[in-house]
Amino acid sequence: MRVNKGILSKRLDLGVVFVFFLISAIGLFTLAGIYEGSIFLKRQILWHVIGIAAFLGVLSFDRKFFREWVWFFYIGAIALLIMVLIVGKVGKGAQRWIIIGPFRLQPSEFAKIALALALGSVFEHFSVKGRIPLGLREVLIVGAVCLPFFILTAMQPDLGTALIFVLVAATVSFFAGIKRGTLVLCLLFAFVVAFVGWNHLKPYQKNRIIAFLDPKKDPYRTGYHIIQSRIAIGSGRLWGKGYMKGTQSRLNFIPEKHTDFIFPTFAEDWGFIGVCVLLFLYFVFITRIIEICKRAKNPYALYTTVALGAIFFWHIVINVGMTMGLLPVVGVPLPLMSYGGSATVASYITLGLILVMVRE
């Protein structure tokens, strides 16, 4: 094992972590106005703590130890999330925790990262082979690595974070290139599982897509959260209602204000103005991380980067698309800013990963 005593004296790239941190501090600034003195905010904070510790103790390896690691990763993350299917705790309809002590561990959270870290195994060996752009084969190849994830979370069930893996796994694809033909067969192959996977789905999950197309239809049921959350999007206008002075989330019209709808309780404090400063944090964000993948050495420090990346990315755009009534409402928080512990630690966790990809 190569530890790398050296952290700071290798150089990283200060303004992605600046940007990192900056939009935490978002995060616990929002939650501290929904709840005041709540427990949820000062169980944030603790869960930024271990993330700022776990951040530090993966830039304390190089990039060579998780390479060799990274099928123990894999492995053990598949092992995590059978464990949940056998023994986690069910809450809201779903299966996805396990408890440790006081803690509820999500591992779905850490099993993105361990198949981030595996995609970039397998787009190494197919470009030291000469197999890029993929084809048939290769494909396959991605989609047998991504498919346990796919359907243990699916299981759970939690098809939003499972949809996160496939998009992972898709944008690395992309990113290295398909075959023309091969991209065909694959389009034709998602609108098959879409048309016969629709049939498979809950009913809660079926809803949620009608709702998705006219919110209006059952607006007191499953029409109810897109509805809330756009009201208090648009009612924050240009400069917002003032902080904590946001009438939807304070009367609780907003449901799961603080996790996944965090998004529209800091539009309508802050208002357009806000999303805007939001949002451009974002963007720049991701586009220090497209530049810290221009700077990695070899195929695997690129491919797990985009892959690690991605992660970020889809998150982003989900949550804000589901919460803008621009996509269907699904289970995935928005990065840094809603509460959860797995989904912050991982946050960090990943964050770090780019960094060592790259470091020399």
Given for the second form:
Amino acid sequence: MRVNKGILSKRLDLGVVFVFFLISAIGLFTLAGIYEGSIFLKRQILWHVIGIAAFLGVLSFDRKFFREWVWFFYIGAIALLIMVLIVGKVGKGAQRWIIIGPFRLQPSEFAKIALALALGSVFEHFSVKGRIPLGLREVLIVGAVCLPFFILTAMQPDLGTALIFVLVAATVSFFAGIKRGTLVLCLLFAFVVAFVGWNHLKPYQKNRIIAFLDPKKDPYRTGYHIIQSRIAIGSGRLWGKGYMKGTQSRLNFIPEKHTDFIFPTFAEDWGFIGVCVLLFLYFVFITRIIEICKRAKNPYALYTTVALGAIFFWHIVINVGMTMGLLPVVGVPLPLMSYGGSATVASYITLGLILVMVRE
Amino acid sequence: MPLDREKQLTRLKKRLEGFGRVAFLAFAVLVGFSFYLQVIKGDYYYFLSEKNRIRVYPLFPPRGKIFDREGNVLATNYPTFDLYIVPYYLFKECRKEKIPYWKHPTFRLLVKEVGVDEERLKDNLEKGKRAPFVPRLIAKGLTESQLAKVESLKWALRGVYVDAAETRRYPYGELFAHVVGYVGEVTEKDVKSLKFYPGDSVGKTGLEKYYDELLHGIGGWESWEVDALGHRIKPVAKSIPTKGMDLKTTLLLPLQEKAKELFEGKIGAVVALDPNTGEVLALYSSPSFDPNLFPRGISVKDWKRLNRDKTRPMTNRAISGTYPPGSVFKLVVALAGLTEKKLNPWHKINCTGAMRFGNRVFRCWKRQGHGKTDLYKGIVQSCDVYFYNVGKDLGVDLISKYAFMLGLGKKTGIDLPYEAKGIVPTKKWKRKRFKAPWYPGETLNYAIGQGYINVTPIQLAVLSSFFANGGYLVVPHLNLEEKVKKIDLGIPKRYINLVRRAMLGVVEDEHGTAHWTARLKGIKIAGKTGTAQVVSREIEERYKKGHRIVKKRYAEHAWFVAFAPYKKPLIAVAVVVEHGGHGSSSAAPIAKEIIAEYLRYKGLLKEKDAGK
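Structure of the form predicted in complex with its partner chain, please, following the form predicted on its own?
Time for the whole complex; same chain goes first.
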């Protein structure tokens, strides 16, 4: 009981939890509108229940535990990612899942958390040793920490998640500060990687990027997703078509309408007004997390919360941006809205960790 | 040290403010772009989503029928069976069995057993990949044996079904091919102009084309809500098609049949008009073609065969074929001379069989000459020398003035498409066309209907009607309900009667050019023969075993225009027979038989084999 008291003590930021649940409720409501009484809604509710359990589970530990066991999580995540490549289930041209009984586990979702924790430790080390702002050596260390994750997910291939790893690491690095010369070098390196990487992309990945640059070129193949998604969002107009009245989603013109493309489904039903409300909630959610970061009492907590918050931020921006056609289509879910067990549970764990990090 | 750390932490936390601003900016961009998509371009995207959602299926109206004046059906519709495929089921099995669709038994059976065109099937299946639930038309107008094949193989043909449709049919086949015309599938251009839906039939030639708007009816449609795969979810709206109007024509089946019979093995055309109204009683062009090849989409083989045929069966010679009128033109020259008072009908000219003009000799067709010739004799015996003189006195432009007046050189206005204008030469015309002056010698040639002048059979039928009805031009028409239009030319009756009387002489006078070929016992026929000479230097002569063979392509075309009965004409006819030699021998008997058939039909001619 003592533990539980600690969990729900006033020292926790309940505001962010409230927004979290509010968005989750909107997500469930949207899912309910897609498949009436369908298996997806029931399952998603189950994921939320499991998520809440995981959330409470995370809160029952303190941050020292995560700090001590960070390399265990790190190695564990890498092991899981390797397992995916060996025994993984192929879906939509990529190996992303491990089948565990009736569930499909997507380890990359949890790998993001492991990386955030690892980055927190690494940056704490830098800060203790006074190696901030980062020089070339430090950046290389950060890169080395990310590299296994990046390579293993890129091999699935899941470019979206691989990109998230890089963005999270970059966010924390920028937060810590990078020496000017190193920054220039890093940018140069990024260009070279982008250039070389382009030649190693799979055709469908190239097509996605081409489609993003010019969706109308071939509307029935590569550009199809982007165009249909845009039509869905735009056709919602100011007030939306009404709950469950969106034709683009109901008639299956939107691909992946319950997972990666749930935002267009929502936007079509609720229009610009609904989009404003949803994006405002996400904005509040992110600003709340930033506020929470400020409460961190030591560098480890601060860096970890920033890394964890960055996961949320990049997911939201990339997902919404790609459905609008502002960014290339990469398979990144919209946190708390998209259907998906691993992502949902991972979101709960991420939030729990953020709260644990700043708990007195 | 702890203090230092504390300081460092505070400094770091200040950066969070910047992160907050970046987050705000990111969300502002998302909201802003959302505003652009949903509010600024909202209506555009809404329209696109409706276009996605609603699919319009055309409902074709039943096409109006075409009848002859007695109610015989010249064009009708009959139910046919079309073959469709919903590609989804085929694809599904192919995916299961991991084979490409062209290896699937359904595909092979359709091509090998049912006889579906392989390319067409492939094309449709490729198009069906995006929307596999949309039915695709793969074969039109199945034959009985094809239907039976489909029925017996039904268990093996995935997603294949038969649907009934209406197809145009022409019960008399070749008989009315040129005048009734045929329908065919709309072109892509028509579809793009939004006038028709793809798959609709429109008139391509003949009455089917001219009266297409009336016959076609008003197309309807059905709109359905469909999903991304092409499943019909629910009907949205419907517009019922309006049946096309029937067309009753002035044509007469027995007369047309007679025309076809008479033209068996010959190339040419015949037009029979009611000279008082301009109603077309028969219009036949030989050789003809089977219009039933077209409504279901003509095969490439048939199309090539029809187009490569040297006899050009697709050309409607009655309205599009142009020939020099030959001696028939003398009627025009005579009337011009009389009206312009350049010709005294009683004045006799001595025909010696040739006439010197400038440094050239112009021959009469009769080498030994006609002797003393007045207007009557000039027409009856078709004396060329007589008309050389008349032409010389009139000059080209004055002759042409009357030719134009009598409807040559311009469309008659018959309700058929692709009518030719022909040519009536003038000095101005020649300068423009050949950049050369008109030579006086050409006038002489022109006066006997040779040279540049070109006319169509329908024009000469109108000309014949003019003399038959005693002085007005009619507008030939095929629509029985069309108002009769008469154009009075104001040419004095006495002049017309002079020419008319001479036309009677052509048949009745024992020296008349058509006396032995066109005379009908009990009925007085008036007419005029003509021989259209194709430029003589193009005549290619060959000798074979001592016989002179004139290569047919460059031979002479025979004309005969006529009307009957003389006193109160009921029918006017123009006949042209390509390579027919002299007008009297091949064209006149055809005209005579047509006239006899019509008068028999009218009850004016009792004996069955009159005149034979």
